[in-house]
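The chain that follows stands alone, in the form predicted alone, written as structure tokens.
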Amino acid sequence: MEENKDNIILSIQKVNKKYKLDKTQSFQALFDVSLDFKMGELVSIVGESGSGKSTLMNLIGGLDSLFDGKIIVDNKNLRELSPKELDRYRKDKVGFVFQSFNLIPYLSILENVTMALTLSNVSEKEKEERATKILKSVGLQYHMKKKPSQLSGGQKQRVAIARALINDPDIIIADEPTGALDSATSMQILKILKKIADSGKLVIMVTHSEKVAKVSSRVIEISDGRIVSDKINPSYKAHKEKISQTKKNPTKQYLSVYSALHLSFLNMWANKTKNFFMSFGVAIGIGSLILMLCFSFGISNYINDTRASFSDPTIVTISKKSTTSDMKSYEQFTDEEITNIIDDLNKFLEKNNYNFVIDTGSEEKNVTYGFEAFATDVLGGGLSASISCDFNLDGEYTEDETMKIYYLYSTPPYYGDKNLIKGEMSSSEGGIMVNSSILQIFDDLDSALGKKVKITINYDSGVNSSDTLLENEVSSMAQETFFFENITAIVDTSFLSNYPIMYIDYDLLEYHFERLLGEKLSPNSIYIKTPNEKITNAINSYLQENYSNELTGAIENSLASILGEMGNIIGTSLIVISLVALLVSAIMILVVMHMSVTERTKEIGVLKSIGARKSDIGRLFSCESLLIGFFSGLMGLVVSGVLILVAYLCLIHLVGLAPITFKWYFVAIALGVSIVISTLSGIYPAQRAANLDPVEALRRE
């Protein structure tokens, strides 16, 4: 070999090397080493185990940066670069050919092999043509479809070489290449290791065997961390030749989202037992909150469209609220109080430039009145009504024949013919309307219809007995009388629909109030028609941040929120309770990723020897996490159609109603869910196998 100070790929000065034990305590593995390394040397390092071989391997492989001394490499010393720059170094320059192969198991022959090349984002075509003249200068382009586990000991050794020749690099260190292989299978690989260097690259070996260092150009010698002695090999003859060469990396030096994902696959569909039944798991969160996400927009939706349909979008209405706790009271205006809420509502509409006036007065009025009240006891300033069947006025009434009323309640504008089952909406000129509770004392509803029944009503003024109510001297206590009236339609009163409800004309009602009792009816209702939906949420909103403590809206809206509400927290408290599955699932992901981390250590370490850096390993994890989310969250769909179904079927089967909602959007949240929640739970161990330390990963059994 020609003694050209030139020709020195690598230079070692002076190296120390020391590991820290404890605080007080460390061991000195190296001491002054200083050697130097020429172009197309085959140098091996013998040495008793615990000599420092392998200390030494890891310090010029650059797996290690903590010496002292300088190792250089193309005028860089090793322990002043940055670690990206180390990656870079391990890339370009250094290939690693280990004792125990350190392929990747899931991958085949030829993933294996340009692993390196993905890790610098090389494209698929570049790849396979590089890999292709490699594999056949080890004579295994006839299997580079095949899984390590297909191999012989020394095919799986040639792989390894394979991998460390891809990048074409300088140096090759070769630790016990020979060390699980027979005598024959050994001297095959040494034969390639002997083209490698002949062709130009520096290739280093830690050995225990003679034969191999008898093969070497050089042999180095070293005993408790000392070199003793450095003897070149006379007999040693060099045959230059080339190998199959390759281009260096190009400038892009990262693993692409893309092979993150497509090395993630793999990894995942070698395990996929364990991984389906962790995203099973998963799935079973997610589907139990897309099923609670379905009743609570269900049960919203029906409470909704049930108020919609017996109500009207441009009816505004407006109530008194109670004075009392007693939710059955109901307070009337008078009519200084409608026209000051009137006088005030205009002035709000005309301020916020709304083309709408109420109007009380004119022939085109916009407002009507109501009068409702819980009918079944007398009260203060309340009534109570019955009805009951009435075909000879001097006829006795038996309890089967009367029923008592649970619900008065004059005619809102807002019920028309979508309410109506049977018959003709009732007006002024005469006629009650009743739901289908009429059926307490009727046949069926045909014969409720046309009937004349006779209404009797108790009321009490709330005045007491010493004053005077009206000219005519009727008493202030609880009068009772009544009045005949034709049933003029059955209806649907919505919620209320369970409970006896008798309808009839404001109007009307005031007509009878006036001649049986002398005494004019105030309501307690007051309607207000708009022009359009708009409006009539304005003034909702004006009169809730402006009379929420004396008015309130009709019964329905009343009954709607109420119901509302509580569905509102059957649905939270549901999807709190699937919430708390999932968040079991995040910390079930993340254990089973800390495991897939501490199993894969070897294969971290490798990737590392062969320069991925953090970064890559964190993205490789990582978008192992966000896969276990994106399966886990269509698994979940699947999940959550089946207990829909199920659901539904019961509901259906028991109850003849099932309040269930599913939106479009609820694949999104399934899927963004299932992400978001393996991706966070990932982020702990992909940070921890992308700080791991290559050494101790490599050493990993």
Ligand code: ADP
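Residue numbers count along the first chain shown, from 1. As the structure is a computational prediction, the values presented were derived from the model and not from experiment. So that the term is clear: the rigid core is the largest set of C-alpha atoms that superpose within 1.5 Å between two forms. First, how it differs from the form predicted in complex with this ligand.
- Once both forms are fitted on their core, a CA shift of 2 Å or more is seen for E519 between these two forms.
- Superposed on the core, the two forms differ at P413: its CA moves 2 Å or more between these two forms.
- In this overlay on the rigid core, E599 has a C-alpha that sits less than 2 Å away from its partner position between these two forms.
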Second form
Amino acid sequence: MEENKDNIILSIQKVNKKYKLDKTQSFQALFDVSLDFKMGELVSIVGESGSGKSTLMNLIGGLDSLFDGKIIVDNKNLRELSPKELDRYRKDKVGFVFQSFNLIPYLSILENVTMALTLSNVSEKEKEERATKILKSVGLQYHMKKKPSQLSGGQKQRVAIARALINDPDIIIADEPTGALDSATSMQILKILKKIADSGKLVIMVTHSEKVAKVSSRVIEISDGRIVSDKINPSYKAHKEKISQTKKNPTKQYLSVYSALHLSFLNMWANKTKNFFMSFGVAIGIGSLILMLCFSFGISNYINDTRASFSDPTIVTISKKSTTSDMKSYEQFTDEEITNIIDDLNKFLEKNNYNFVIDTGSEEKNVTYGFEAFATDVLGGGLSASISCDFNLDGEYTEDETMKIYYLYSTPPYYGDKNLIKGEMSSSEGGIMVNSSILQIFDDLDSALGKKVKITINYDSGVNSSDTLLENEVSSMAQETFFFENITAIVDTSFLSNYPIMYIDYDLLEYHFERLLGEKLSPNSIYIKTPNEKITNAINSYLQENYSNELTGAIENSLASILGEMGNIIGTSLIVISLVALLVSAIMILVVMHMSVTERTKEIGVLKSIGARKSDIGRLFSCESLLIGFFSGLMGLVVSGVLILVAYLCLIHLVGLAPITFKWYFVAIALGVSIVISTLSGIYPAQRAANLDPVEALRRE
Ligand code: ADP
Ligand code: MG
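Based on the form predicted alone presented above, generate the structure block for the form predicted in complex with this ligand.
Complete assembly follows, chain above in first position.
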């Protein structure tokens, strides 16, 4: 730019502007517009509505760079600036003043005025200093903390002017700044604009008012997109009193995350009701996720506890498969069979380097035995047993005093206090345990505890093997005998059977057998205590592969695996249900954020007009969804607390048991999931906001 051209700061050369209407049609709004502007000018642009004034303002303001021709500022054509340069141009070089003020309603006057500085990450202190100075020069220094809605129209426009001035731009563009004001107020605004021009800036305003036009230094008339007159006002006198100048250009250029969070928070607060309900919706999703997690953990804990009560992961149970279909008799192992199986297993363990030896003999033996009999009668070889207590002490055990035992079990090695309803474990030293069927002869469980009872056993050793006997014929080898023991405990057998069950230590039973019947007891089960679950599983699968025809695990094992399966299925379905709840929450956030972008289109336009970059706008909206996620997560925790409490009370009341397990890391899950889903669902609306065309956005009512 040549200096002798009287310090021209803005030069418009042969500008043509066409609006694209659709693929083929367009509308030309400006025709060959050429104008030069100097510092200190107060220019009025007049013309009928629709003549192209706003179009020209938007071009000068850098809001629209789709035109033909040149608009030269600082030796550069605005058309050729990169988006970044254009953002900087709007932030530092021009200031916008709109007819409808376009203040951001949820921000204070101070925050509105300093918005451009916030977008440049200027310190709070400096922001306040600069804003105070400028607000003072427009006479609003005592209104800094107010909200726009608390000001009159003239005051609002003065705030808008202060906002336009905050970055000390060279050019002020005002599109009908007095259009919404009465004439007295209009003159006040005009006076301020004149002061700005007189301080050496270029002020271009669009006006319909003759009065306003008269006091400007130059009046340009535009009609149907063409300049029809351009007159200098010879009587114009520069004002003596100058508007105060502020410091130039901030160093840092971007909206900080902190400011973005702060602004988002202010906006959310301004729309608290809407945001509360949305967050509440999300919170229900989060709350049900947590509740489902609690159930999922609770049920699996409950199942594991139940499993542990009748099985132990470090014990291998080996039983013979029943050869008869009626399950009446449990097959017994001979010594030779036991030796063979153990030897085979040991070979397998050694070959696969499990570093574990099954030991039946030494001090550190890890094999024990079990005896199980379905003890109803003695048909075809077997055992029946009964328990009786001589209540009237007449030496007779009447039928009233006697209970038939259905199952006679040796106490499994994995049974312990957890299996007991009352009392203490019996041992090889003495004692038997029964289940609550004992109420058949006792009035209550407590009176059974510690009682000495007579245990009668009818045993058919089957020496005259069953093939020599006719069916329904009692074996001639059947013997009846009995012994006395104390009842030490009541066992909870609700997972097995409610028929009368008696438990006795294997060694004790073996002792009684040998003593009374002169016969060595042969076990039905072999228990191997392993060092860990891995070895248990290895042995079990080896047995499954090689002995599946002859051997089987304990009935409890299959029960346990069924329960485990059930737990997995329940857990998975609960998680799926809550994922659906989360999906619904995510869609809700998406919809609400989308609506919010639509509602705030004008605000986005204003932010862009004062130099907000695409990424600043995107960041603002992303921060908002992040905050929503955070608050929804917090609310979700409260909701889950309530849900858990209600579920707990209902279940305890209805079924007497509430499989709910809460872990503290669920709190982190709630917050994390909530923030992640809201941030993800906020991406699209934020992108949409960032990509809004500022001119379009500003036209929106
Ligand atoms: P005004 O002088 O009233 O400010 P404008 O600059 O807003 O006029 O509009 C000039 C002409 O351009 C009008 O005829 C208007 O309809 C048209 N126009 C403005 N913006 C667009 C647009 N985005 N798409 C199509 N036509 C437009
Ligand atoms: Mg207009």
